[in-house]
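Below, in structure tokens: the form predicted alone, a single chain.
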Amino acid sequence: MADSSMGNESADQNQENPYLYRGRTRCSLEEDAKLEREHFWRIINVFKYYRIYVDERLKRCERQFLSLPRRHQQLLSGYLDKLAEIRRCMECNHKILQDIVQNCTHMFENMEYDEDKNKRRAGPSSTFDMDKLKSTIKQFVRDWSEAGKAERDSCYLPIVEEIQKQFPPEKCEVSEVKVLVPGAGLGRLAWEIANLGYACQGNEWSFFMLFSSNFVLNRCEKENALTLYPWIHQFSNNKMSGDQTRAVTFPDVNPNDLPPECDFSMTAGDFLEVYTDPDMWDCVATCFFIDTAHNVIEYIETIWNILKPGGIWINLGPLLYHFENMANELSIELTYEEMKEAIIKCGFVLEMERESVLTTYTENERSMLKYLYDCVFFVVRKPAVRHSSPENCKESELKDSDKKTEPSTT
């Protein structure tokens, strides 16, 4: 995806959504152009089709069970009134969803979606990207409701606490301390960063993410005034009927309760495309983000490259590879081991680490099966003064071509 970001469209624009996305700002070839209208419009379809989806799958479960022998039928009274239940729960859901998605061709400030009546029927989307929407309702709970505060302690306060402690608000500016947060998914961890009166940018690249993330932080502005069923799609593993349709509302607080003289934004696109002007950041903050690299030494490279001297790197989060599995992806899958050394060799002074930290990702509570992950968290920094190093990233090179005195930082 090209990069955009967040941005005024105008000025009344900006005034009823203060967070606008950005156009792209790089040339694209015009198929480029092409395939991200494409996948733009097949994303918008996904949230179409999802109450066709759970309702085809609400309809096999009602065939199923009618299927069973009168007897078994008569020991599960309960079974239809709970598939009712379901879908009653997925019309709500669905509602949202189209909210959601209803004003996202105008969502990007110089990049326009246009209209086709033919991409508004709903037609039928791949497993996979169902799976991703799904996950995006999870999200909603891990980022912006209540019952997502326990997992966003686990993960983002650590990060938070560690950035007030490198930039104290007595010893410094926090409004001219600039942070950016890559793969800010629903944008909350962002958002608490920019609350504390830091400069603070979340990137994403996800559609999904996107869609969602904006409707949040631009039409959410009552606390707790909507409601999701983010576990209706979990059949396997509920100890009770209520588990699977008990409701979560959000967002939890008004994401429009940001001091005014806040500098909070979202930019769109992939990270190693939008972020290539050196020393612009003080501070990077990853969290269960570096494991999406195709080629992890990417991301770490464009992060020693995007900070300025004497800023840090802050990450938490595991080494789940999301190319490990997928046909004709590059994917180098490295061990915290492996990536640590490169770290190094790249510049970056150790200056704190954890090996374990424990923390979930969109759990449900209630659910039989849950997964735990033990995460390392460590800070980084680029040193204030390079000194060159035969290890250093790209150091070889630029001793060959002698065009600079200093270590590369791209």
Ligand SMILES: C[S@@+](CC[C@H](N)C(=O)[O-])C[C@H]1O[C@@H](n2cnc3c(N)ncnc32)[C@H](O)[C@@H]1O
Contents of the next structure:
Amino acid sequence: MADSSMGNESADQNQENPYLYRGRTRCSLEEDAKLEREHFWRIINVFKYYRIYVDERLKRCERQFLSLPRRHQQLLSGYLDKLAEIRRCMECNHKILQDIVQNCTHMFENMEYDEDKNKRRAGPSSTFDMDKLKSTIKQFVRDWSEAGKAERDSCYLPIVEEIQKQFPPEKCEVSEVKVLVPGAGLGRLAWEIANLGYACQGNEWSFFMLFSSNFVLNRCEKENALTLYPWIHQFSNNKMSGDQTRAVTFPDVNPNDLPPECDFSMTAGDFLEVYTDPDMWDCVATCFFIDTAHNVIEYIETIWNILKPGGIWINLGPLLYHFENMANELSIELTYEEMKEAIIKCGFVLEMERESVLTTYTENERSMLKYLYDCVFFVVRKPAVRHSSPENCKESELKDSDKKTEPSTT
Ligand SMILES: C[S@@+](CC[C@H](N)C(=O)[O-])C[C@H]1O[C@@H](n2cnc3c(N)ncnc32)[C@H](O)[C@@H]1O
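Since the structure above is the form predicted alone, I would like to see how the form predicted in complex with the ligand looks, so please show that one next.
Entire complex below, previous chain first.
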């Protein structure tokens, strides 16, 4: 359960590392800021509406149970007690969710959101948003619990080991190796990399993730002091009632326990919009990220552009295209084969490839239904010296006259 002092501690803004906010420019700056504010408050509302939403779900279960013939009810003597237990767990989740959004209006270094003067009551949220919130709760298990260790070992460890192999501490000054983790989720992979001494920045776009990573990274110090019940929303495929209501404590480590002078930061905003400065990063590490693109070629081009010559891109993940089934959204669903061809035509050199790395994603290990991802894992390098212009990357869109003045890269 949430430590009740958490909210008060968090009021001290000076103790927190604010996030840098850089949003996307869609229209006029004013209109853009207005849309951004609306979006911000909509997501806060989802966190507030959670309790009402789960309560309604439980009331429906109760009504349906009570509509059964008496003899059926008598066969299920523990059913209402189970629902009462789920409601108790939901209240604990609700308290943590309120702590997460407490003081969020000040969490960005260069963006202030007005206080909610009306102290609005939570209004209904869409099923889509509520699903995102439930996924965010499960993300705490993946990133910050002992229960998520096996999953992290399958997803993050190969990336971390590859970084250590490419930039060995005995051969380079790791604090000068700049690593970027786009789509950082709750920040554990970026944190692990920073914990090894590398200069690491995570980037994330979703407010669900940003509020939650800000909470865990900046306001949770005591190991396993907090408890969530991530599986209570799953009513199917449970073997035992206790499986649905089992607790998960977090954080399994103190997120503040980073080496002194450690260069670890998070930025908020769309990866494509935030990272436009060329030749900045020694390594870009993507985990379960590239399939979030409308058009993955844009991600490939951006990674190419921001990597220093000689820099590497490490990727691990599936190709579960996030926009595939969304009406009116661009979604280019490439096979791995097609994507690899595009990556190489862009100029990258493939240095390592494993086409079958089995992983899970926010898995409920007691569920009767589990998904297994058969991920690709690769390392590609932007050559230090290029022998020819990449065929299709942005740089090749230079006018002919510009091309002539470009220094030779051979
Ligand atoms: C499937 S999750 C993976 C999170 C984390 N890398 C992990 O392995 O647990 C993909 C993440 O990318 C974020 N994301 C999607 N599009 C993004 C964008 N354009 N810029 C930054 N983050 C983005 C999502 O909000 C989400 O947190």
